[in-house]
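The chain that follows stands alone, in the form predicted alone, written as structure tokens.
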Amino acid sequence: MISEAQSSLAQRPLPKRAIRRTGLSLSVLGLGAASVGNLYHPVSDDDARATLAAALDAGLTYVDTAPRYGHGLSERRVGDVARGRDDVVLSTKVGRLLTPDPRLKGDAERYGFRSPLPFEQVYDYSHDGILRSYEDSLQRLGLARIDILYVHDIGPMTHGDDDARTFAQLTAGGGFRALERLRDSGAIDSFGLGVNEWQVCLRAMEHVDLDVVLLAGRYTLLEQTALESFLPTALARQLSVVIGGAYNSGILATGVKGAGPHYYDYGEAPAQIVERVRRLEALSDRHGIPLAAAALQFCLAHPAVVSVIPGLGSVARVRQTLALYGAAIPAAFWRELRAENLVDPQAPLPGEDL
């Protein structure tokens, strides 16, 4: 539990940070809208609307969605709440087109989502595919503008042996050119990648000037591989970073005290990951803080990071996230974290004087 004293920051207005190349400001906490697309379990229309409204009213005014999330359901729900508000910064993604399939009935889980919408997903990163995806998203959202477009799930982690062909759709096939056209015309403010692997970001930066990258799971309290070269390059190129997956599929939120199974990176956690989390959890217990609070606040300490976007599927999760963000974490916790080699020595920690 988090006491009132520990969560004293939670009631203050959430600060904003600007995407360096374009100046668009994002709330430091945003809302990842996969959950309101029925990720793993159904969420009712009323609960989805209440969750989105509670987040926006609390200052989480940056919302990220995608056609993939619920096969269009997340975009429909986000648009219905965002419509008419002028305080929302919205991102969605391109690279998958949704095609109707009358054979799809019911809400059996497909690609992790329990959505009844009868659409199949087809990858298309080409010039015309990007423009069609953008137009289709405007229609599903019911909005006249999208602030940020991310190229979704490009790279070998998703595409395997098809990686070269799909990446070529962005380069020789004109996908990046389409995004530049949208940005240069003012149709969108910024564009970048939404990925689970930082290496493909460096590849993309050889071909195009990205504004912002949504990186999931690769810069967290548990894993800092992005420090090797991506984050230093991002700073040098004035590229801003949004962090998804700050809890590494939930293991940093739940800890490992229970019987499990424990999940990491969309699958069952290997033994070495469970042991590392066990050490992190023991350290947070000694200091009387939630491990999830440390995980959330750690990500925001890096100067390239402009926002962290937990997946939020209920009003209770919105309130809990605000409390975790506001939790007071003693300086001694961060010092011991480094002393016990539980974090990369190059990782910035909250409080530059630690």
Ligand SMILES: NC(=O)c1ccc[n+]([C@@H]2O[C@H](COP(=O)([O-])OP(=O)(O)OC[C@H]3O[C@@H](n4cnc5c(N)ncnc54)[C@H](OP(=O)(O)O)[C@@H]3O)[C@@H](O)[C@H]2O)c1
Second form
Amino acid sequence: MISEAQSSLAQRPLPKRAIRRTGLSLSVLGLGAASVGNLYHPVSDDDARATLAAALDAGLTYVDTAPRYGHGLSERRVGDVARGRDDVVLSTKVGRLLTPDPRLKGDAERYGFRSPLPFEQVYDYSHDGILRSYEDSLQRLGLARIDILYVHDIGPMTHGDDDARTFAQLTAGGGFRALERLRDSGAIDSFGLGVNEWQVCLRAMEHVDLDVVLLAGRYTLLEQTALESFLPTALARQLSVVIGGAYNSGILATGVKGAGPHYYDYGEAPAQIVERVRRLEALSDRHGIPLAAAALQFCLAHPAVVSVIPGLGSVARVRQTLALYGAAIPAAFWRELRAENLVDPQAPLPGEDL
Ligand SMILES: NC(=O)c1ccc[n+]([C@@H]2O[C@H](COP(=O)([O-])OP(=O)(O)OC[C@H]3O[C@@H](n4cnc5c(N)ncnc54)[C@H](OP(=O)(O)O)[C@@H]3O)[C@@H](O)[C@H]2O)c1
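Form predicted alone already given; the form predicted together with the ligand follows:
Let us now look at the entire complex, which starts with that chain.
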């Protein structure tokens, strides 16, 4: 792992990029707050607070949370640290309401989270469901304002056979209208989708002008399918993109030299992914740079991308991530990445004219 001293940019203020349609500026490196919602393993209240404070103090002022993250725990923790700070830009999500269930006790893993909060999630993308979700989030956050709302996990990947019905809640059911009303009234600044699939973003753009999309796992060093049609359309429509899951759940941060298991897209990595990461890691080793640094910096080279938000659950991870962001990567690394066909030949690379 690169030391903070080796990092050329870590000490400078983090740059910001503006969401093109609304002008709201996000730090290029943000904090994905699923981790402080106890994703896969518990994080203590003290550690969560320290992690969030360290990130904000270091200039990672864009924070993304959701009702789903720890069944409300992430929003509570994020709000408690953000309250009173003017520099924070906050996104949360709509589409899942949290309903109390007294039968839920303890912090056994549910939906990937080890949170003790006794709430069950219920999907609702309708006009009134979106407004209720927004109001509930304000209460959990303990904040008077939310900057960005993402419609969370709409699309067939989450809803399967229920895709058409849930999508219709946004269109005929008025969900998008509720978001437009919130934006037009100034209650929020921007809205979009927070999803793991880009196809549904194109579908949504037939119905509504989205400001910003949080796309997770689909534009990374391992996968650039978003280059085909989504990212060019985003540029043409002035839509800005935030990249989540830049490590595809961890494998691009840890590499595959260790014993594993190696995590890829919320599960154990299949053999062909492990092999591909092995090749990427061999290339980064030859150039003496951490694979995770290349994974972060790659995403930011696309002109539609305004921020990349790795999941960070400890102060150490915040510090490492700043160093990775600032690590000097030689141009030869990016040239060889392309020459060895390890990325789509159309993918913009750091250092090239955007
Ligand atoms: N549908 C959506 O809207 C959606 C979907 C997915 C993600 N997101 C957003 O994107 C954020 C990030 O996504 P993610 O957490 O799923 O995936 P990710 O950033 O690709 O991976 C997070 C994992 O990488 C590990 N990691 C991070 N930095 C590391 C480092 N320097 N060295 C080694 N391991 C490292 C973390 O391990 P440790 O736990 O050990 O630190 C964590 O398990 C989320 O928090 C959320 O805000 C949104």
